[in-house]
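Here you get one chain, nothing else, as structure tokens; it is the form predicted on its own.
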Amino acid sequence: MKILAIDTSCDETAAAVTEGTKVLSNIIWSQASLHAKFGGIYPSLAKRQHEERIDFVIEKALKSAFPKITNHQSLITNHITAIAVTIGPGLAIALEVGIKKAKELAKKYNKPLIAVNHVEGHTLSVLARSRNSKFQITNYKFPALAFVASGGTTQLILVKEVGVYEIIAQTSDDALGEALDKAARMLGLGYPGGAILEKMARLAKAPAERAHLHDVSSRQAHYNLPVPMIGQENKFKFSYSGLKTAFYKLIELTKKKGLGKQQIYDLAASFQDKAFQHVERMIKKTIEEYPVKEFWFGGGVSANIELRKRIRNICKNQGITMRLPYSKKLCTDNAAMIGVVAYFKAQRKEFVKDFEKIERVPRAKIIDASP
């Protein structure tokens, strides 16, 4: 079963071809540099760019998956089993571009259409495997706890089995990725800033007694910032608005004393440390309440090396298997993860029955994917 998958949920135009959980191609065209001057996503620009690039991205995904076949119309007819597309959550006018194109292709080539939840894509991204992999991942055990952390989502999800989910904890305000981006913007590091903030944090000063250690995890925060929701983990909520406000005040205070490069490095490390302590405490509490056999980590923030280390230590201490996407390309928004979800949905015969009724769902929840 080969699936052509499309994702236009935000500012990446993405298309992929998957076979089962194997990724044959995964093409992403990012608009990040175009939105940087606005300090965030400019919706009408995102839609326009998706419309201009989607045909090119789809064609490139097909070429990459089937390099020896030049006639792409016959390729879809003869080699693609189904079309899959993200319907939400995401930016509404961006989502509609991908949905429109998927419906168009499904009608033209008489292919079944599969509607996919974007968060479910990040959740199952850890099950994807490269096209050169000889073995399919089949030894995963349930229940698993998935942590999806991206620009718009921060959720701990109990995966009872593929397709059956329960949201255990989610953010009450900013998502983790959004908070990291905003912290970077406050420091003048540009947009998107999460990855830049991570690089700056690596340059923070380590305590004198640990100066010989270069591992990021050995470095401690030098500035006094609050750990969000400390002592309130039983509420099962993430919150970053208070930390963000405290960080802004700290930056303004530091500016009066002089804000040089080293101060920026140390501030970045301090914010990241407190944000991640919040995550650690929430994960530990959740595992106490919901014993699980595996931990899955997906979404853009799953590319962060420091957070990976912290979560890996928790899993090691708890004897829990940790799974990450095999490539950092699968951490960001992409279509390959959509194809992986579509494969499992196709096995359950979950196809769109009426193409005209498929609509964008900007605030879709992963539990909507459960039967």
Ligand code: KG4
Given for the second form:
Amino acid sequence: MKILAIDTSCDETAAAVTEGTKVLSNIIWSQASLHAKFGGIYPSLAKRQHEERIDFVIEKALKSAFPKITNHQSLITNHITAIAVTIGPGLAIALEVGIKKAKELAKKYNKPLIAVNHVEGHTLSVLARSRNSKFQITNYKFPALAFVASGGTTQLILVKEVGVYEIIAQTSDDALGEALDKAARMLGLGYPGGAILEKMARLAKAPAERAHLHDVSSRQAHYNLPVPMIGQENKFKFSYSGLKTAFYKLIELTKKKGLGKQQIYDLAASFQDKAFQHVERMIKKTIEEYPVKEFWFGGGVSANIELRKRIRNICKNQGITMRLPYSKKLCTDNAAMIGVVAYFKAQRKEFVKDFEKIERVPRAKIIDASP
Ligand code: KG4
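Mind giving me the form predicted in complex with this ligand, seeing as the form predicted on its own was just shown?
Next comes the full complex, this chain leading.
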């Protein structure tokens, strides 16, 4: 079964071809540089860019999935079994572009249509494997605890089995990626800032009294910032607004003393450290309370080496397997992860019954039933 998957949930126009959990192609056209001058996503620009690029991205995904086939006219007819598309969560007017295109293709080529939740995509992205891999990941154990952290989502999800989820914790204000982006912006580092903040944090100076510590993360905290919701982990909530406000005040204070390069590196490391300590504490609490057999980490923030390392330590201490997407392209928004979810849905025969009823669901939750 080969699936053509489409995702236009935010500022990446993405299309992929998958076969089971195997990724045959994964094409992403990022608009991030166009939105950078607005310091965030400009919805009508995102929509327009998706409309302009979607055909090109789909064509590229098909051609690179089937490099030996020269008759491109018949690629969908002869080689694609079903079309999958993200219906939410995401930007309404951006989602609409992908849904319209998927509907159009499913009708034109008479293929079944599969509606996919974007957060489920990030959750199952750890099960995707490359086109050259010989082995399918089949030895996963449930329940798994998935941490999905991106620009729009920060959730701990208990995966009881593929398709059966329970949301354990989510953010009550900013998502982790959003908080990292805002911190980067406060430091004048541009948008999207998560990856830049990570780079800057690596250049932080270890304070002398901690330099002897082997664990780099515990050497990094310089500035006095609060760890969010410390001691309140039993509320099972993430919150980044308090840390963000404290960070803003700290920057203003530092500016008075002089904000040079080294201060920026140290501030970046301090913000990351506190934001990640919050994640660590929440994960430890959840593992204490729930019978977790594996840990899955997906979403744009899962590209962060420092956070990976911290979570890996927790998993190691608990004897839990940790799974990550096999490439960075699968961490940030992409359509291959949508194809992987669609494969499991197809096995359960969860196809869209009435094409006219498929709609964008900007606030869709992973636990919502399929349309
Ligand atoms: O999954 P994604 O591409 O889009 C959403 O669904 O939101 O995630 C984008 C988010 C941004 O906030 C970006 O700053 C963050 O992921 N991100 C990172 C890194 N790479 C991307 N955050 C921390 N470290 C990184 N290396």
